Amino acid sequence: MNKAFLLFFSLLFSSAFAGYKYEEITIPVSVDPQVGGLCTMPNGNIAACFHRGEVLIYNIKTKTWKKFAEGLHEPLGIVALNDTDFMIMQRPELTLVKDTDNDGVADLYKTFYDGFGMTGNYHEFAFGPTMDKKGNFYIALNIASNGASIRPEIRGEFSEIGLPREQFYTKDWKKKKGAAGRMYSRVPYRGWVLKISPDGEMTPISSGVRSPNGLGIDADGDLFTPDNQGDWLGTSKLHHVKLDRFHGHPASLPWKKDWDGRNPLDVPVDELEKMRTKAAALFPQGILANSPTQPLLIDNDKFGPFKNQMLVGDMNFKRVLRYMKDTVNGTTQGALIPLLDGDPMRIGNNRLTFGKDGSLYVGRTKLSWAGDSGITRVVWDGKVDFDVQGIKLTKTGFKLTFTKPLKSLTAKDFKLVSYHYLYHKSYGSPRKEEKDAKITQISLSADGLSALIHLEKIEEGKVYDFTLDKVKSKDGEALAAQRMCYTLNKKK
């Protein structure tokens, strides 16, 4: 066998074994294939916006591309309103892009909302939109990085708390940048998630995000956004976004309506802790994801037995994860587990959309960080793998359900540890107080599809990290995904 055939055979085998098949979508060579946004149109075609500002439409029947729009500034999200109109989030604004004469090419670019500030800092990305059932749009705004300064020309009101404006672009900026914080929000509404109504009215929803790369709405209508590890984030997070929540990064606080004028860097950590809403899930750094991206609802039963759960991409792993939400006493928490993992997946998994046929399109980017480019279509092969179907907290531990029955389960079949991350201004955090979670009893259901795991002690504010490499189905199959982490914010 030649090397090319061996490579093809290995990819085909891994695809079939994993329960999913993969198809690489060819992108025109004239386009920088870094994907900032993906969406599915009502007619079933796929619209993609690319790093250099083009919007192309992929005809799923002919497998050909047509340019729809161009000249956009770093578009990082797109929503199809119908087969001719799109809402696109580019760096300076949320833009309505329309094809008014139905020739397949956009001829109207209209500012829909641009009421947020800009300083010209390289890290002021703008993410979204996602749209709810009422037609409201949600966008999320990055905060700036002191890895670079700002420009003299800005848009919006400027906050001089802690460092006057002119000192941001003086020659001795490197000496003064610490006064601004590692990441800063000097114009409205950096570090916020905003809602834009169908008539263009803006409502600030929640503050305290650092780098919220994408937004998604789940089966319950709840809004989620990821956040990337950094200062004030011990590890990456998935936030459940609701009105008036503070998610932990203090830079954005001066833009709260009732803020008292203090420098957010001077607010004691214990005061910030009382204000913040803990993340709906943590992505342990180096274990599950290092740079999570767009959440997406699994809205169909054609992509495996996980309908109504959510997917989350990641930039640094060859991976797309599942989020299994568990609402306990009104608190959102739950578990993350890989779904698509390893070859032939690639890194840089930035944007996701489901086609009308239930296949998943994964768009990749790299910008100046680790990543890749291009688009992969992923199709479920109809075979149900042995996998964790779901997990729920009980009063004494956890209930795990599986896609296939187990013959038995003992404490020797898996490892369960707990730990937490520090909430502090430093960049990231090691895992703290990592220890084995003592199991007192395990019981299987009569059909073997669920297991109750009883623990000696349940602690709030912990990640419960399951290593499941020895768990086998009744027929001797190993689990498709063997690492799962449950974020426990509230006990039953």
Second form
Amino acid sequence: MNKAFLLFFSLLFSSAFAGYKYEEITIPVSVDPQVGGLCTMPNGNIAACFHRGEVLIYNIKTKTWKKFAEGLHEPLGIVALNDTDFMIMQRPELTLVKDTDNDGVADLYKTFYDGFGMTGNYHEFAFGPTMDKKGNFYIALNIASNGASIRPEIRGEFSEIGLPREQFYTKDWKKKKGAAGRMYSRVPYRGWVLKISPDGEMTPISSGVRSPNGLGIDADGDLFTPDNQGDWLGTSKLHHVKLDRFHGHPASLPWKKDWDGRNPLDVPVDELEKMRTKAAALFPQGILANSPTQPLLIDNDKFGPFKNQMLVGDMNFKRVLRYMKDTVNGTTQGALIPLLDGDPMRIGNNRLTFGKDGSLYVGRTKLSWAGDSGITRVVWDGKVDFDVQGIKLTKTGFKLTFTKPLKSLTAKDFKLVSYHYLYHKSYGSPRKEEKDAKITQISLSADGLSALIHLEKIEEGKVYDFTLDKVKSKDGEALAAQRMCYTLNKKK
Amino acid sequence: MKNVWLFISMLVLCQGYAAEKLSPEEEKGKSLYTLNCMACHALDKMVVGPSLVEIAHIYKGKAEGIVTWSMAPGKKRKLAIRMPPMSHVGEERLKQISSYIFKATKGMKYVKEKSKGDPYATFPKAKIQRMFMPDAGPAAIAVSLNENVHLCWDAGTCQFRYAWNGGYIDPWPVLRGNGNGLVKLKGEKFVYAKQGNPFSKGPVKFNGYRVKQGLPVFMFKADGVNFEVELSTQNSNEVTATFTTDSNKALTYTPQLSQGSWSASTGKVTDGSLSLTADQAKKFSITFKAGDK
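Rather than the form predicted on its own that you just supplied, could I have the structure of the form predicted in complex with its partner chain?
First the chain shown before, then all remaining chains and molecules of the complex.
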């Protein structure tokens, strides 16, 4: 009987994601284990920064932690420059934290860039950095929430556009907050992605982000940041960040060079629509992710057969997703699909880093939102799951590739629907014009590893949402991840 | 084999039991709840938002209130974040979720949870801690000089802002959530400087700090002059800031104190301003004290 129950529970808890094993990393009890940043050092050790401002280094051989630095203000990202120096994003600044006397403890906290404003509003988080091959750092600045006002003392120039500063100090903020906008950018570069050169010079890169929780650069050198469903975001997004792009949230516009002084809330949606670059991928709310986090390039072959794709975490699902980029006529788009999903993954997957051995460290946080804490190391055991390997748009539909051959594929094996989200001031959007995509033909390659799905019609500006629940490999395996959403901005 | 049959029949029984418990409406509500609500609302304890037991308690006899609230939520709880609208779920589905909430909590009694306080309160605090501080700019730094004397440095304006004696800080109002709060000082301020760098009315540049014997040496640039500042204390009502600069010109120091008093190690004081010759400006100290001179 016991064996039967064991069998039952092991069946219940073994996810289709068979190839990954999970190891919980023990964190010292004195540390609030909400992880704001994770990185891998050149010597292979892992550095983590935490909610209360500590930076700890995890020795991967002895599995012990040592405190490296402390006292930082809500650090939300860390990059190791070498084995003694780190670039860390904390709320007020990008800081070079150095151990100058090589005793294993930081003794210099050098302000590297603090030229952005702060109103003291709780939602003005600062994310990043990520570093490119030339040594430039990229950071991203949250906009404020009208769930609170601003502090009496601020840092930086104040934008009076739409609501003068004194109105922010009205006793009854509830009556004024609507005029500020649900989310607002009153000090410089809130809602922007910035580049900081190795010598500390700042260049504003792109505007229109709302809550860009993490940055990552892919194999082609493209910079990505996620954004969270909310006002002006019908659903969560993955933005491809490039110079002078506007990603859609208008609050940031007053900090654009030569801005005409209009209240961004008064700019007609049509005008904003023309200005904005559509997201490289959408995370349908309640389906793939509700609060996506740091993108990370899969830079190795040791974490499954997905080298050069990107990972993206999520706060609300027990999930880390894969992003399969598809550049079509110069437009970045592509598909998202879960990679690690369900137990024993947990929610709050805020930060990711690959160890030198190709294992993935996942750091969790929650602050006051849905989430969790702690760090989990995920190791691929070399067993390849039956998975969608990649997806590309064709002139007539999609080409899907798989990690294992299929015997057959018919329209009965999966469901494909298309829909879009509204671009508007309101918070979120329902899925609009949700309809079945009419499949006219399916052809499988001779080796069974790829399939062409031909559609009657291909529409731009749509999410193509695949439910691949009956697709089976030649050996009868079900797909590890059965829900995949392709964001189609541009036809082939 | 016997065990396997027993297991299968139990499985069937379990499924039958589960099917009896929830109506189709409630089943739909359960899966919608799992997708849309569970990350923030647990069955019997507050997570991000109230528990299902508390929600059922609040909306007893007025289930439609759950739908109305979820379509366009407001903010009710000071310490919780505002719930995002669930209008994308739709009224019909929200009704199914509310049916599930009442079924899942049937027979359970709501007991108000007590605030647990800071679970890390007993661990030592960093002597240099950047955090949202009261009565200072948003880029503030708390420094504990010793067990009894502490100060606030403003990294935005590059100035000493205030000192207090007694206990150090209670960071829980900031750390308990997303940062929408201020550190609580566990003592009384004895000196306070208004916002504004005392050396320059123009832009100043904070350059961070070195750590020397556990305490900070702040670095900043004002009017082309690089400053380093060490802070120390001799007694519980006094803080001394020792400045070292690379100045090759005369400097004027004008602190705007609204509480306490100050004195300088060198230079000439006129109308609340200290004038330092180029030579004096290379190294000097200012002592802040409680009360008038």
